[in-house]
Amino acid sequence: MAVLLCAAVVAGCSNDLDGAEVPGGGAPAKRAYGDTLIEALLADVSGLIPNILSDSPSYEVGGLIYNGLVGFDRDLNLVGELAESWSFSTDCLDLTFTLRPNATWHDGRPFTADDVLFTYETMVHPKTPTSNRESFKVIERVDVVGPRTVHIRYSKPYAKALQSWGLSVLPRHVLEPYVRDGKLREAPQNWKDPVGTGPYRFAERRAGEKIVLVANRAYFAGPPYISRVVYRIIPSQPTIFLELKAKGVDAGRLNALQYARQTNYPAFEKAYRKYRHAGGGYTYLGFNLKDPRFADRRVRQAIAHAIDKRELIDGVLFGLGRDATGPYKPGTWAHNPNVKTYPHDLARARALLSEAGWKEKNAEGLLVKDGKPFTFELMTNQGNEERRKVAEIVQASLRDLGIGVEIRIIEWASFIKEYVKKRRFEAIVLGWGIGPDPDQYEIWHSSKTGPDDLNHISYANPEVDDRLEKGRSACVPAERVKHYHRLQEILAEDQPVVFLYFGDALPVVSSRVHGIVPGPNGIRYNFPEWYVPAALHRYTSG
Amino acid sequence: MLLYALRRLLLAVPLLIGITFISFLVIHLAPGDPTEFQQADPSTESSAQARQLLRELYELDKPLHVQYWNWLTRIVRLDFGRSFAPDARPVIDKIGEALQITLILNLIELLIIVSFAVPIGVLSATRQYSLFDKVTTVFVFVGFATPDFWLALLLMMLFGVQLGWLPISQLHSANWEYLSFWKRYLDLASHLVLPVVVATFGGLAGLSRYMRQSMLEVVRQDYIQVARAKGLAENVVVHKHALRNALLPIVTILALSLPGLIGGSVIVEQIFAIPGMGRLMVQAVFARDYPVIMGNLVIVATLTLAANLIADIVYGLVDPRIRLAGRRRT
């Protein structure tokens, strides 16, 4: 699951990264157990077994209940969770995990290598409705060598092998019958009382209203400090904001306007700490490359020159975003900072357009070629203010060049199904969410242009194909970097889409919570180590 | 009368089937199918596989009339099926949970609307063009014209944030389980205040205007003139003679609003984070969760038909003229 399509919700699919700005924490207070943290969730979880789900609330809650064999640390390095250590064979085909000796399931049963095998069996079972199967289909077999040792044999070198074991490990003794019958969705543990190994165990939930987790005192890495986590499901961003102001929730996310303009008064700044780090997705202006006008690279470059990204980021996000030069987050290992950029330059844009044959203007001031004026329809989905504003700014910028843009906003489902998938668009404003791995085969490879594929813009470049293929099968990180850096150079030159910006993720947490150390991986990666000093406890639950 | 009710009941069956059939067709015509909204990454081979698996599981690969027939044969056994959402819960559980909440909210709301709208209507009719009439007219129309979400946010800001008197959203405090028995009810009541106020504010206008209109018509009737001429006290004329007759149309309106009781207001539920019927239904529509949509439609359609029947029967009971006319015809 390297890539997700970012729908309307602002924080819907971000996956926090990079370059945090932290207000100084002061002298560290004494760690203490106890207190309750109340968090706002924009939507109810769709279930409690993340392996068969794909929404971000399920992953957030599931992340506290389950463990993977590995996880990401602050700087997005892979570190052991249920695995104590691991080793690769030199040909990258054999991966051996040594598991922790002291991990137990929430029902008290010990966690063993057999559960890892079961998780693998679940993921490849033909009746398991999961879209995360890809990473497990390249596995030739999984062998339980001993209660604490698992050996995995890959059929070909696979760059994401280790990372794919970040997936929640499931208990065989609880879920096996449901997997066997292909009824994992209907398993009661998908609704209530899930059994994991994680730092928090399920306490209760009320549909659409809240989910309560309590600290797992037997957690293998030591019990978490905060004893209770209450997720309140509040599907309206303005309501979450008011709840924050009234201290009805302790943690949530702000939007750019709230961060920049509405939370700068002393009471708010005393009660909360605001964080800012590059979010997990970028917004782009995409072209249908089957359209002869956009098939010409010079036209795309001209449009890139015509858009003032700084103005865009200031206008749409109050400056709370980062210039995107390609599909990778600035500051991550795959990102190449030395690629061609397109500064705001109308003269250059005009020159490129006239090279491409767009020289004359008609009475309305529109560029004309072969008797046809240059106008196109720019589509985006309904319910996303940000994208609407982007479309409007693009419209105004291109008007200066003599290109007419008509904006059309369509409901998400029909937009994707009727227009994007069927390639019935001229240009779109959309976003891509990106995971921690740089593999973007699905988005840019020329074989991925079918109706259900993600190369919506019909981009085809043999060298890009080659780099993508090599990048996902190389097993040495240094070699992958080479391929992905080259990939970005080509994409920057080609401008198959105009990469606009990475919006920042803007989480906010009550200032009584200590131990938050923001990093490229956002703030939540070390949640079990968050604590509230005894003097600041607000809730007295045990 | 009994025969009449029975006949109506029998006629309702094909009507209900027709309603469900058309609804079934229409919701399946909407672009997209449920399996498409559940995959993070709609491109990979495995997600295509997962979609196919779900399509088979949900019988979406079968022709529409087969799907409808299967659904119909289940529904007559009162089997609403399981939701297509990833939690795969029984539809009846999902609707049950949401219905409870919506019913409580709507009943309170209805009670308040009726108990305010009737006196307001009567007073503005009996004192037509008085200051009271004018003020209430302005007030109810302001209420009618105020967008729910805007009023909700203003009230939340005032009572929730500035004054801190009332909770802002949801129906229970986060520590509800730890409260004593009576505190729980107090907690629930305090959470209900704002959503109920917002919901009633708009609803008040309609009913009070109907009441006023109906009352105005009645007080012009000859028998009211007669009652006054007899020297009856104004109080008795208004409340005993006029009001009773003026209430007739109101009864109809109330009976017809019965199915509305189970439909939640999406805006109010969304903004106050209340997991009621409105939210359930909207989510189901967005996710193309056919069993939940259909389950809800069946309940609403049944209630609408029942309400029509009840309204007709109640007419007969409260208005002797209709009853007699009916008897003569049969």
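So that the term is clear: the rigid core is the largest set of C-alpha atoms that superpose within 1.5 Å between two forms. Positions refer to the first chain, counted from 1. Since the model is a prediction, treat every value here as computed from it, not as a measurement. Compared with the form predicted on its own:
- Positional change of residue 220 between the two forms stays under 2 Å at the C-alpha, relative to the superposed core.
- Relative to the superposed core, residue 412 undergoes a Cα shift of 2 Å or more between the two forms.
- Two rigid parts move between the two forms, and the turn of the smaller against the larger, rounded to whole degrees, is 31°.
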Second form
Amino acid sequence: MAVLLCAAVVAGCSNDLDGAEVPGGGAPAKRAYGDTLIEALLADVSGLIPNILSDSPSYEVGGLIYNGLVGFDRDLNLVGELAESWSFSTDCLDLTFTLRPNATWHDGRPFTADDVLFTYETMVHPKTPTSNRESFKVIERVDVVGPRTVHIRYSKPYAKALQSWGLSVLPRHVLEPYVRDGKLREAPQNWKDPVGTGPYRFAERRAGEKIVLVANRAYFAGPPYISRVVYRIIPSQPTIFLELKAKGVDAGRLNALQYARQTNYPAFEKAYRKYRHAGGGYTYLGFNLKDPRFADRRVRQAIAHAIDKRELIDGVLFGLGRDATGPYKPGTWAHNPNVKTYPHDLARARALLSEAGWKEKNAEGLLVKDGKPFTFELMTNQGNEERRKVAEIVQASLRDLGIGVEIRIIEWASFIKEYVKKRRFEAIVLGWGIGPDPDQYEIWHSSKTGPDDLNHISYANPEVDDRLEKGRSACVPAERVKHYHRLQEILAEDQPVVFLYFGDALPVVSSRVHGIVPGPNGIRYNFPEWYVPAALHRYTSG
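Other form of same protein, the form predicted on its own, not the form predicted in complex with its partner chain:
Coming up is the bare chain, nothing alongside it.
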């Protein structure tokens, strides 16, 4: 859900970037078409229709194949993608879009308002497996006024009405039979040959190996400059780093150790440009709240006190991050800085565990209750070194407390499909991406605990539900702030997860790529405007 809010904006961007400063030094160069960008993905996509998916790789690839009606620019302002303009009534009930006249699907068919209607019908269809349904359930009706005009009537005010249409718009002429039969996930277009309107067309996929996209020369905003994008699936951060050093990939993400300690030498600095900006997500230690041990809030609070966040930020992130006290990034308008915190305090942790009945220890030094030692399995995904290190620090911290932790590392796709979605875990180390809007109904509301929903930990709190519902129904930011500040107070007290840190985003891109203009929305918002000067082309154009 949150990842789509940070999707690349491919319309409304200035083409006048020839004179833009080249980060890291060097003179601007003349724009040119051609060349290939090889990018590393830490995990394979789980499909090619983003509307029914929730993982970052699928949204990253899908963001180049599809468009929404709107997107976000460099400064996180909403701008048009497939929508040329729009109007929104003052009571937040009526939204009208005027669509671009020259947008076509990759198969040459024209994009029309009927495709917008079909996307709505898809999202509210009871057999569509999606975590994005709630944003469309508040719609009373969608009317096609003409080929380029669509009117949306909401049943009640909805704060995210406009930005919810950043979701990928889908082609009726391709996908309608699969939606009707409730088999969208099984549609061939979810695995090969997706048909979008975006700046890149699908060319090839080898599962677990690579995905190849080629420039859409008929793109309504003008063809992208880079001719091909090859996503290499490399499920290991150390291996990605080796590939970067060998120039086997042109772009990827560094971890904190690599950024701070392992890339500050002339050859790397010549070959690549490193970027750093406030990350769009946080890392957390999550509990299966159906487990009786973790259902006790005192146990969760004790574990929070046992973990030294400063150790995590300094030891794992090398200072490239900030403490998380809740699901909102410090400095943003919805963040509440005055919530309960959990300083590292083993004495307080032991007292809380004692209150919860964990008073005795066995010969191995493990806490025991009703004859059973307190041990649990902590899962995280393969290839992410930072999460592995977090798990190890949690393991050591809780061992000092008398809790045994066994770490289990699982390949990403299997981890999500077989364990997270099926709730077959005791505790997990994972992260949530967050968007510009503070609505997190999909993650925390008690109704969102199904296998295709995002409340993986089975959290339920009636006041949280109420605040989430009121926060997304208010149109006035000041009123929304009240609800989200109270939401953070409750989450801080409940500790349904231990909010660990917001890590900085640390992307790296080959220095031959120009046109990158960092901003609050990171670097990828204008990806179709990236280019490689002709003299620096490395690959044959595709």
